[in-house]
Structure formats: structure tokens, C-alpha cells
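As C-alpha cells, one chain now follows by itself in the form predicted alone.
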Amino acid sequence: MRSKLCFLFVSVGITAISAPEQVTFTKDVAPILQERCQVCHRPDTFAPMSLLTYEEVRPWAKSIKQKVVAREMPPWYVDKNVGVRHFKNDVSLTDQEIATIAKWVDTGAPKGDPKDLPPARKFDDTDQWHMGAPDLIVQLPKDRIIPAKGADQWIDVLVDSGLTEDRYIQGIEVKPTKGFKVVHHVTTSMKNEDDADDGGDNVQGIFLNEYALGKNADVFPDGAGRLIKAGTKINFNLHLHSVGQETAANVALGLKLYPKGYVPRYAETTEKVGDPKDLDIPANADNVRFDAYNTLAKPARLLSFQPHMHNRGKASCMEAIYPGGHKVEMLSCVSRYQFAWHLVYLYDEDEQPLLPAGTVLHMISWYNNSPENKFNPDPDNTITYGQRTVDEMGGAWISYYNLTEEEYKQQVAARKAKLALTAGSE
């Protein structure tokens, strides 16, 4: 359904926190950049500039202030004022860090005493992966050459994983190793000879992971994992598009594996919720809303949330409607959706939603197809669902594992007891 109800967006800003009396690059700003920014902003990465030295940072000072005050950088767009508020992989700056950078720029961006500069951060191959060095890497055997101009391509490439024994996966990450600008998305799937033939409905195999621009890693909590069998082949389904110059593209799948012989207690699942196929977004319209629903057949523990929309996406929220409809709870909301950053938000262990069987996951998506959307390629077109970048999608990838009724009751009781203990100690 469609509604033109306006969505209340949370204002962006920082609280009234004072920065140090005197702020310099060497003493105050460099440590923040090392911790939060340099993993991307350094040579031979996709970031547009390096931020390793004062000489590299100084010309960008005003732009850096603008981006961090607006909370556009580092990229982290989930609203921490509603629903789940704490995340395992939160890379956002604190109010104090933002105030420090702002004051440094406002006072002329001084360099400071070179003796105050911390040792340069060392980077190695593990820094190329958000989850650290993988135990297994599977890559396309050869580059794909994308012409300067041409229609979007959707291709499947099947690659042997080289795995000779059954193992359990704890973390998954897919990333372009070449030509990230032409890689719109990649989905990876596991194909095994002894998997049942379903008559063609599952030709790509058992879903493993989805990559889109800016995606980080899916990492499961201890005790939850996914089986990958010996002899498994990885199917790479790629959506590639031309960007005005001939480009070589390649992608890699990295897997973190549990130790040999380890069998996790819970079987992790990643699937898409929502994604309405009846999208109909009028031309020149803003705050266009669509809703989609998925019902949990069993009790579940949610591990992560990753909304997926395209250039006209404005906001994406997921709420839980509990059995009977007497309780509705907002779980997560990305109120400033950015197509350039398909981030997975890993819920903190103590806040992973525990949901009973029969819970309805309600996805709410908002779109801006007006000229005010600077990312909108053509506001005069009516937009419908589709795979192309100029089409739209809605929904979110979620990771979870199912619980028995008894496990669900035990985990709910344990969380209530921990909350009561924490409240009593305050």
C-alpha cells in the first residue's frame, strides 16, 4: 500500500559537549583519525583521499568538519535513539570526538607539537577485511571486463571453494578486489552435489551472503554458525554496470571458520524480509511509504539488520508486531538511508531481539522521488520494483537463529534477570 504520511526524521547534531581547551592535530585529532578513519582513508583503497598525515588532512579540514558534524562520516546511519541502541560494530564518532574535530577546524586547524603525534598506525592484509583475516578466500578465477558503455549485466560464476572437509562458518564478507565502482551487488550461494534438486527454483544454491556498495561483514555470535560442506562450490551472482570507462572487476568471498570439529549450538540464517514487488512510486513525489510483512514460524533471536534500497530510498525501519497484535516494538530504523553504504548493523549481545513464534516483522520503507533528492537520476519517472540501479527495492537482510520454546523462555528470563541486576546496581 502507499501512503503520503510524512515520516518524522530525527534531527542530526551534537550535544553541548566542550572540546579540550586547545586542540591540535598531533595531540587530539590524529588519534581519532587513526581509530575511526584511516582504515579506509589511505592509499590504494576506495576512499577519495588519504588522511594519514597532517599535510594530507589539512586541505580537507572544513570538509571533514562538515561531514562529521552532519554524522555522514564515518558511515553509520542507524538511529540509536529508537529500538536497539548498541551494536557490536559501531564505527560512529562520539559527541566528544565530533566536538574536538569541530573546534580544531574552527581554530585554524593547527598542527601542534610533533612530539605529541602517536606512532603511525600499521596496516596489513587483515585490514582489508572488516572481520579480520579470513580462514578461507574464494575469488573469481579471472577478471570481468566491463565496457565503458552498455546495459547492466547479471551473470553467475561458479567457483570451487577448495574445501575438503565439513566446517562451520562464523563470519562472512564479500568485497570487490577490483573495479568496485562497477559492482552494484553480489550474492553468494553454496552449491553441493548432494543437495536435492528442486526443479530449478534454487539454481544458484543455498544463499550465503549479499554484498552491495559499502557493505561490511556478517559475523555471528559464539555458538551460532552455518555449515559449509566439503566439496562445496560458491556461486557468485553479480550485477555489473558500466561507469563511462572500461573497467576490470573481480570479487572475493572471505570466510571465518570455527575450529575443526566444532559444531555450534545454533544454525544461523540470513534472509531478506519485506521487499515488496508492488512498488509504485509516483514521479516528483516525496515521503512515499510502502509496507511489507513477514511472520516468524518459530521463536528467534535476531542478530543483525541491513536495509536494502536504491537511490530513491529515504528511510527504512523494522518493527515487531507480537502475537495477538497487543504489543508493537520498533527494532531498528535507518532514518537517513544512504545508497552508497549498505551497512549491516550487528546487534549487541544484550540487545539482540528475542521474538516469540508468530511475531510479524513489519518493514516500513520511505522513498523520495522528488527533485530535492540529489541522488535521484530522474524525478519525472514513475518508479517500480526492479534489479537495476534506476529501479527500486525495499526490505532488509536480517540474520537470526531459531530457538525452541524452552530456549526462548530461558533466554527471556535470563535477560530480565540481568536487567534487574544492572538496575539494582545503579
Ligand code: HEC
The other form holds:
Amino acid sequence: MRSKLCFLFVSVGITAISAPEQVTFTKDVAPILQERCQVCHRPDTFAPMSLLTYEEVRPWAKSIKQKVVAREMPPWYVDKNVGVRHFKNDVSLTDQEIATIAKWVDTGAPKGDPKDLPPARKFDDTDQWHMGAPDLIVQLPKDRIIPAKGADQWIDVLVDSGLTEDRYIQGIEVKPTKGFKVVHHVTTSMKNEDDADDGGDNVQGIFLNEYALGKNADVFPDGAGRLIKAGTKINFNLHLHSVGQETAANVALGLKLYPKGYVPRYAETTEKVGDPKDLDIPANADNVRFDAYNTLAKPARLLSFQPHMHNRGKASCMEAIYPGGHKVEMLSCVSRYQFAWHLVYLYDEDEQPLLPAGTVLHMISWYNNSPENKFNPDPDNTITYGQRTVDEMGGAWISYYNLTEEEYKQQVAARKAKLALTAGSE
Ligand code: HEC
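Switching conditions: you have the form predicted alone, so give me the form predicted in complex with the ligand.
Let's see the whole complex now, leading with the same chain.
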């Protein structure tokens, strides 16, 4: 289904928040960079420059102001003015921090007193994992060599996990350990001996998670987990593409596990919703909209949202149409979709949507196939659905767990009570 409504979401501006009287690098700016930027902007990561010292930062001052004021850095693109507002893994800057950086740049980006400089932040290997050090790491046994030129490759590699007992997963993260530039995306899944007779449909097994450039970690709340059985093999489904230079690539899956013997109360699932296969995006068109719908068979508690589109992706929103259609609620919108950043937005405990059985999840995807889209490789093409970057997609990965009717009622009541309590205390 397609319609051509206008795209109306307003981008974020900064309000009248004041910065400190006098802003210096050592006192005010360095602490922000340490906390919010250096995890990526330091030597030997995929970010374009290091932002550790004043000398490294100073030449980028103007560009830094531009990127933080536009809220393009740090990467965090979910609209916090629409739907769920609080996220567990929110890495965005506060209005105050943005005002501080802007003022520092506007007043000539002074260094300040070296004595004010906080000690350098220490990084170790665990910083490479957004979720902290994994309990189990599974990696491709040998690097894949991607030629300088060639067609895109889609391959499956099955790797033994080495797990000798049943365990429950609390966190999943996949990342390239080598040649990240050629790794377009990776999906991981679990294969077991016992699911061998599923008729061959389920080639890849039970879905674990999806990695694409810029992806962080999927972490489930305490009490929710996914079973991984002893002897499980991990299937890596890789989409690799050549970048003009022969490149060795490898990827690792990291799992955070609940303690031995622990059985979580809720079984967590991650799946894709609303991926319209009837995409038909005209050449040179902007604000092209498609809609897709999925119905929840049982009550559910939604844990996260991760939209997936390609180069023409402009915005991706998910709303809940409650049974009977009397109530419609916007849940999440990534109103400035960025193909370079496949982020998962983890809902805060108190705001995880509680949805009754029969709720329809409605995905709304917007595309910009005009020359104004700087990521558009060719605006003169009509675009349809497909796996390649030059085709399009429009869905979201969501994590959730199902509730019984009883649990659903209890959780809705508990949330109401908590809200009444907070409202009363103000
Ligand atoms: C998750 C990793 C990550 C974090 C955190 C991050 N950046 Fe970046 N940054 C990148 C990457 C990768 C690029 C290049 C691609 C892009 O622009 O998306 C980039 C680009 C930039 C650029 C543009 C560089 C150019 O070539 O023009 C600036 C400026 C910048 N970042 C500043 C910051 C600042 C300031 C912060 C913290 C407030 C920050 N970044 C946080 C990864 C990150």
C-alpha cells in the first residue's frame, strides 16, 4: 500500500539552555568527549578521527559544533519527542551539554587551565563491546578474503559454539573483528541437532540478532532470556561486499549468559515486523510512504525497536492499533533514518509498551529517492524490495516477550499505580 502524505516530523532544536559563563576545553568539554565520543573517536576504531587531546580536537571544533547541534553525533536517531521517550542505552547529549560545546566553539575553542583536565579515560578490550565483556565468544574459524572488485556475497558459515550445557542468554552482540568496511550485515542464529527435521525450511535455525554498520547490543531486562542449548551451532549469515581493495574480514558473536542453572521467567523473542514486499518507489521522488501490519496473537511487552531500511530510507515509525481500532498510539519514530547507523533502541523498563492480544503493529516507512538524498546512488531508478543495498526494505526488528492475560492485567495495573504515585509526588 502506498500513499503520498507529507512528511511532517519536526527535527530537534535546542531550547534556551544556558552554558557555563566561561567554557574551556580542559574543564567543560573534555569530560563530555570522554564520556560520549571517545569510545569511537580514538586510534584504531572505525571513526574518522581521534578526539583524545586538545590538539586532536581543536581542528575539528567547527565540525563538532555542527554535528552535535544537529544531533547527528553521537549517533542516536530515535525521536525523543514522540512515543516512548526514555531508553536504557541512550547515548545522546543533553541540551546542556550541546549548549556547552556550542559556546566553547563560538568563544574561540580555548584550551583553559591544564590543571582542570580530568585524567585520561582508560579503554580496554571490553569497551569494544557495547554490553561489556561477553561470557561466550564465537568467531569465524578463518577470515573471509573479499576481493577488491566483485559481486556482493551472501554466505552461511556454521560454527560450533563449544557450549556443553543449556544456558539462557541475556545479551547478544555481533561485530566485525576485521575488515568492518566489507561487512554489510550479519544475522546470527542457533542450529541444533533436534531441529534438523523441520522439513528444511528453517535453514538458518532460531534467530539470534542482526548486525549492520553502527549496531550496538541487544540486552534483555533481568528475568527475560533466550535459551541456548548445549551443542548449539551458530550460523553466521553474512552479506559482504567489495570496497576496491582486497580485505580480510571476520566477525564475532558475543553472548552474555545468565548464571548456570538460572531459568528466566519470560522467554524473549526478536523478530522482524512490517517489512513490505510490495515496495515501488518511483525515480526522483521524495516522501514516498509504505505501510505494513502485523497482529500480536498474545499480550506482549515490547522491549526494543530497531528499524531497518537502506540508502533511500528516510524515516521509520511504528504505531500500535489497539483491538477494535479505537485507540492508536505512536510507539517509536526514527524520523531521521541514517543507513550508516543500525541502532537498537532499548525501551526503559517503565515505558516498555504493554500491548493486549490482537494489537496491530503498524510500520510506516518513508523513502527519499530524490537527488537531495546524499546517500542515493541513483535517483533515476525505480526501487523495489530486495536484499541488496541498492534495493529497499522497510521493517523493524523488535524484541518482546509474551504475557498471559493475567500477567498482562497485572503489569498494566502495576504501571498505572506507579504512574499515579509519581504524579502524586510532584
Ligand atoms: C558509536 C561511535 C561514535 C560515537 C559515540 C561518536 N562518533 Fe562521531 N563519528 C563516528 C563515525 C563512524 C563517523 C563517520 C561516519 C558518520 O559521519 O556517520 C563520525 C563522524 C563524526 C564527525 C564528522 C567527521 C568528518 O569527517 O566530517 C564529527 C565532527 C564527529 N563524529 C564528532 C563526534 C562527537 C563530538 C561525538 C561525541 C559528542 C561523537 N562524534 C560520537 C562514530 C562515533
